[in-house]
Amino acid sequence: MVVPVNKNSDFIFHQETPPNGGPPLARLIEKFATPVQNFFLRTHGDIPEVNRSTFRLTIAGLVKRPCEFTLAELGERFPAKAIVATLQCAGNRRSSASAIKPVPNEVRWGNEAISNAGWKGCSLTDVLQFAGVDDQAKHVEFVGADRCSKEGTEVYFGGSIPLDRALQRDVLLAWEMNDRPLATEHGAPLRAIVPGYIGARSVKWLKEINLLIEPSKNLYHAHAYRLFPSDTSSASADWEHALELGELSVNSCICAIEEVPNGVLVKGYATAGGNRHVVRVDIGFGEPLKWREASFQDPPGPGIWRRWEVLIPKLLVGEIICARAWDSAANTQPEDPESVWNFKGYMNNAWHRVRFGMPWEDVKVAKPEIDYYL
């Protein structure tokens, strides 16, 4: 059975099964918190329709008491808890690596894979305190009820992150988003939100969490989401030892830009990863390149990206315009998108670059390495 997703009618579907793709830029950030009908859509197989009547979460593994909780039982028995949380998926960006060499067999998104909004749930501390922690455990391993298909075998999505990041009080187990129940689509009856962190471990339709010594071996976690050196390939990648992939790293990008009378306005959004936030954006223009700093729309904050805009003097066809970012750390954005190439396409936070007023048609007869705004 197709589960119908609600989504406005301008939502562009990169794949229809499973279903992945998010709104156009522009839309993307008209609001701070993102409209569900808005909100990005990544699924790795059929969506499930999880009954809230008879669910279940289990809590299992290195505890010193396994339980389970309905939903009900978790409203009941453990403070309410709201935050505000952008998600973003590991390969949001991947259309630019794709113009550097290709990126076979996966999904082509482009700016877009990145959405705002605001949780409500419990604190998954709280639950891991009254199921008691063994001194053994080191990892939180996250279980969804959908069932996915990789390399020939059939599989529950999952992942892990590590015990100390999840004892933090902002890992929730989120029922609400955006003050209304989790839609099927983003995870009904209950999902993980793990701020800072790529959206793969925000795992939907959550049914079991696990305490392990070490990290998951969910091939979603072990051989997945995994990243990999720029001459690595797939015939030659060492899964095993590969960088497990966890926090997100600096990034922004430009999404809609404007000519008004006294010049263009270009407007865009920045996320920094782990518990840090977005402190600045350069907008750079021109041939030499000129540097503007862009004023934000929104507050700092970890986990939360921030939407910026800044006005630039007027410009001539095909002149570059590019962003970077810069984090609470002093971390920014690196210049050479070849640096940060892989063949997963992941992670890709290179200066985001356009070309002022070139049609998408364009983008094979110039430099591969800068996107075109349409």
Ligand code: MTE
Second form
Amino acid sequence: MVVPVNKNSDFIFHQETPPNGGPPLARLIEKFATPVQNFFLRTHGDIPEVNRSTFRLTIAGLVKRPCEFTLAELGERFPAKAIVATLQCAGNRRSSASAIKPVPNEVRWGNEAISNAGWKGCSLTDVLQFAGVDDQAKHVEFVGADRCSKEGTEVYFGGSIPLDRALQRDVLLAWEMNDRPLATEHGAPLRAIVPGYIGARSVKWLKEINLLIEPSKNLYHAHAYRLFPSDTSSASADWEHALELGELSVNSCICAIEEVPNGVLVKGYATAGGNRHVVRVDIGFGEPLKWREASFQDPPGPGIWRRWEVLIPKLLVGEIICARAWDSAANTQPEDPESVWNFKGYMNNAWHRVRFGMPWEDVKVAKPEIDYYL
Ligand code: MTE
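Alternate state requested, the form predicted together with the named molecule (shown: the form predicted on its own):
So here's everything in the complex, that chain up top.
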């Protein structure tokens, strides 16, 4: 049965079954915490309806005490913990990567595969300490309850993070999002939240946690979310040795451009990966480019987006506006989108470029290297 999702009427679905989509960009940055009706949705299989009363989370693999918990037991046994974390898909901004060279068979995300929320649950660290992690264990695997079809087989969606990351206390087993029980489409009754990591590791409809020596062999870990050089094709890809994605990179996007009496107001979001935070966003405009520093609407925080805005002088139709962010480790975005192109279209964090006042169709035809998703 298809589970209905509660999204705003202007939510843009890139795919209906299973549902994948996000809000228009101007709406995306309306609030620091994205309301559930606007929160982007990334699903690989049909949305499962997990019965809250029969739900059990099992902890197995390399632990001294394999155990299982109901939702109530998780709440009673472990201290509640609340965090703010931004989720961002590794495929965010894929559409502008595919304007360089096609990225077949993947969801054509614009810049909206990202959202921010308050999450409440318990710390994974507490649960792992209760189960007692064996010395050999190096990775923590999450498995969801959704059956997905990949490479001709049916698998439960899953993936792992290094044990060191799992023990940093901020990785959450969350049952609330923005002070409400998790919505079905966002993982009810329980999901993992791994701040600063690609969204794929924040496994929804979480049913199993396994402690492993090696990273997960789940197809969504071993045969997806890996980064290949630009000259690798799907035919030549060596999945086993490819870079396994984990921490997100620094990124920024322009989400709204408004003409105001004294110039042009440009607004957007910026993110940093791992435990880094966004420290600066520069907005370039005109040809040759002149730069202006944006001011932030949100405080800095690890793995949390910062919305920004800046007033630039009046521009002529067709003039370039671009954004680049810097994080607390002095990383910045690459200028050239070609240098980060890969056949899966992951981790596109090149400068975001748009042309002032041009409808996206014109830009697409005239200048394929310019990102047209506004
Ligand atoms: N968990 C399960 N069980 N199934 C999924 O398809 N998609 C992942 C992750 N967790 C997924 C999942 C991906 S790729 C992303 S980007 C985030 O969930 C998206 O979370 P959201 O749909 O709540 O925005």
